[in-house]
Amino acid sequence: MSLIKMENVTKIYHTGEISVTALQNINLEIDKGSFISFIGPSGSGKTTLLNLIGCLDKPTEGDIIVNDVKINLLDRKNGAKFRGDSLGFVFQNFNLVPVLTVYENVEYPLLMVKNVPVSERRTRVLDLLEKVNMLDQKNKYPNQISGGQKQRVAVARALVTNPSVVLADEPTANLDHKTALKVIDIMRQMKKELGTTFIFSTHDPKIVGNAEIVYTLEDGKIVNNKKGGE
């Protein structure tokens, strides 16, 4: 059964009298527990696609169903609640809060979007920090750790709410080769252990090589899909 469905999805941006079609008639199904990558040149629609699945934007036409919820019909308040309950995000620039420790950064989504008791919060945070090999760094601040360590913290933060889907936009772009491979391996392990669906927008061949299915976008259309490694 599909976790995500996109049915005849089109996204058009309007700036004054100029219209730009970012996505055109996208039809797509993604199963639970998938490790999926979207690739394509800049401007092909990859980030727009992630933003629509992430309930950060709405399609101009078509329906997007995630976890049996037609998210394009949600208002802003319910869209925010859905994001908090069901989605995690990993960004190219880490987006950690500089005044919070590693532990507090991972805990932050639980404080913001879920009424989780203190003891359970602590258990979840420590468990994930151990899984991403950052437990010994829990009291440090973002400016005291490396880029690779920041991205591990970002992965833990994305997973702490037990989301169905993690959306990762160029998550390895600022990492060296060896560190990028470590972060990818951590995400693959989380997918295996937790059954989380990972969806990437990327130019990184290391992610593409690890993906189960790779979708190629050009000019807002899916022009190809193939199994990873092909």
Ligand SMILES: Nc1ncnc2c1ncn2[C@@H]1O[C@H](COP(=O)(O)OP(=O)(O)OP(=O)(O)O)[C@@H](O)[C@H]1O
Second form
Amino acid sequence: MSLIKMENVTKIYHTGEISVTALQNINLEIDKGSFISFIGPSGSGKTTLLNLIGCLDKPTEGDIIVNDVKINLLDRKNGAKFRGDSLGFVFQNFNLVPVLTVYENVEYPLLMVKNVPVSERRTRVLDLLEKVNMLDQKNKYPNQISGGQKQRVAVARALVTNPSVVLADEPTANLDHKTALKVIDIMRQMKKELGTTFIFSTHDPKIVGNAEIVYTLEDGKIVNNKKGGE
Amino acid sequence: MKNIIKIAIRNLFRYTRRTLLTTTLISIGVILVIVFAGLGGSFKSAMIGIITDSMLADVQVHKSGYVETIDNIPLNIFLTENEMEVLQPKLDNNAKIEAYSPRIKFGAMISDYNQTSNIRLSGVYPEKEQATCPTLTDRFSGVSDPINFVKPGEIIIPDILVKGLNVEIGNDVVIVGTNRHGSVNGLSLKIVGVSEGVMGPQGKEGFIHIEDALNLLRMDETEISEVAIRLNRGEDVKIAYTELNQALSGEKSEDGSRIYEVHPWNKLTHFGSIANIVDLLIMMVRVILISIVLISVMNIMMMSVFERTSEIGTIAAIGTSPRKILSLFLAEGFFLGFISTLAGVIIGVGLLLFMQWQPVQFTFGPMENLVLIPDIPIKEVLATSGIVVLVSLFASWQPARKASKLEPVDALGHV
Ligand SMILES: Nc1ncnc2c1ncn2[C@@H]1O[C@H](COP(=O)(O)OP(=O)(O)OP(=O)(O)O)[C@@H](O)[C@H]1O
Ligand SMILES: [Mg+2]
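Since the one above is the form predicted on its own, can you give the form predicted in complex with this ligand too?
Every chain and every other molecule in the complex is listed next, the one we just looked at coming first.
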């Protein structure tokens, strides 16, 4: 049984008179513990696809099943709960909460979303900060650390609730090449250690090389998939 | 909850300058209300104290029709001896009444043998007057015995006449009065004291003993123009007035009209309406404060929601429930109001305490050197704090709701 299943998914955006078909009849299955990347030119539908899997948006047609839940049927409240329970997010702009320290940012989902008791929270936060190598910076605020460091904190925040899937839309777009590789490396390592499924989108062909499975999108359709390294 | 408060307060002080500006604005409003209520309230109670303790007392009883023509000082609308005999037991047996003083009021001429002037006079029983208006004698200078401040053959004149007539304590003056039948009579009296003028209808009166008044007006029986009544508790004036009015309403004359009329002090002086104006002004300052809070909190919260849209998108995306997002922004508005109120209350009460320590002196009409010692209006402080905090919550409601209803996809795309 696959972790994520998309059946005949179509997404059409309507803006006034014009309607844009961002995704067209997508069928896709993703197994647990995969490390997957979507590539494709600008406007090909990568963000749209990730938003649908991330339960941030609803498909116009078709079903999306994640963790045995048909997520296109969830309402706002249950959608938020599902995201908090099963998903982790890493954003292009890092999106750390500026008024919280590194430690507090990673703690946030446990505290404000999941209500985990204090001792367990502490172990998990410190453990993940150690894994992404940010333990020594834990009392700094986001504006006191570099972009690469912010993205590593974001990875820790995405993983702290032990989600089944981490979704990352262009996580390296705002990082230089070396830092980008480092962040992707950390994600791979986390996948290996924790068995979490990672799905990310990118423009950068050099980074794509690290993915196990690469889907190429064009005009809202999957045109090709290949195993990494081939 | 603790975390929501922590995040809300940190967000509040993220834009320090903006928050400080708003806080200052609201604090100034709170300070204004508190100081205004403190000063206005104590001004009111000081004035009411002077009026009720040295002039009008709390309630007055007259013959029906007297107050209507009070400006003419009517001589023919008096309570007769019989009517006084009916009234007195009712006053004596009323537990709310501490003391009462029958007075004969009339206008007369006063002359120092060189010049002549007009004078309004009150003929009183000094010990009853003293019991009814205990601070009256504080206004007198030159009086040796405050209990028996004026004896037959003596007069206390208002200070304006001291200058006008060029007389002083110890001098003899002649009082010439006309009674209700038009008969003129004169009486030579010795000045034993000078009364400081106060605002109000009876603020520039002279005092003589009631026996002299009876002689001067050639009255065969002791008729009374007004009975001033002091209550045990000044706050009871409304109830006491209503009860007394009720008790006297049954006393009818032969033609079926009422014999007695009863008035509370505030119906006998214009200060009643000045007191209302003070209340109205305090009310207006309060309304202005509420508008300030409403507009500034709403403004700052709408700006916050707009500026932090992508942040809201982030926390929503990672699973924060709409309800928590709502609480986060409500808490922010709440604390904006709370901190401002706290600052305002501390400064406002501080200012009032300072004024208690260094009282303000002021002049009101003929009354000079009045000292204004403000009370701390505790009720006002609590009410104002409550209102500001509630209005802040109310003003944050719409922006907070907007934040909680943002779709994460749209919000995330917002830069
Ligand atoms: N909210 C929207 N309203 C209308 N059209 C949209 C919206 N979001 C995306 N689109 C359209 O859908 C198509 C797919 O957009 P999407 O953002 O998924 O592409 P993308 O592959 O992520 O591109 P990029 O590499 O530039 O991020 C585009 O044609 C885009 O214009
Ligand atoms: Mg995109």
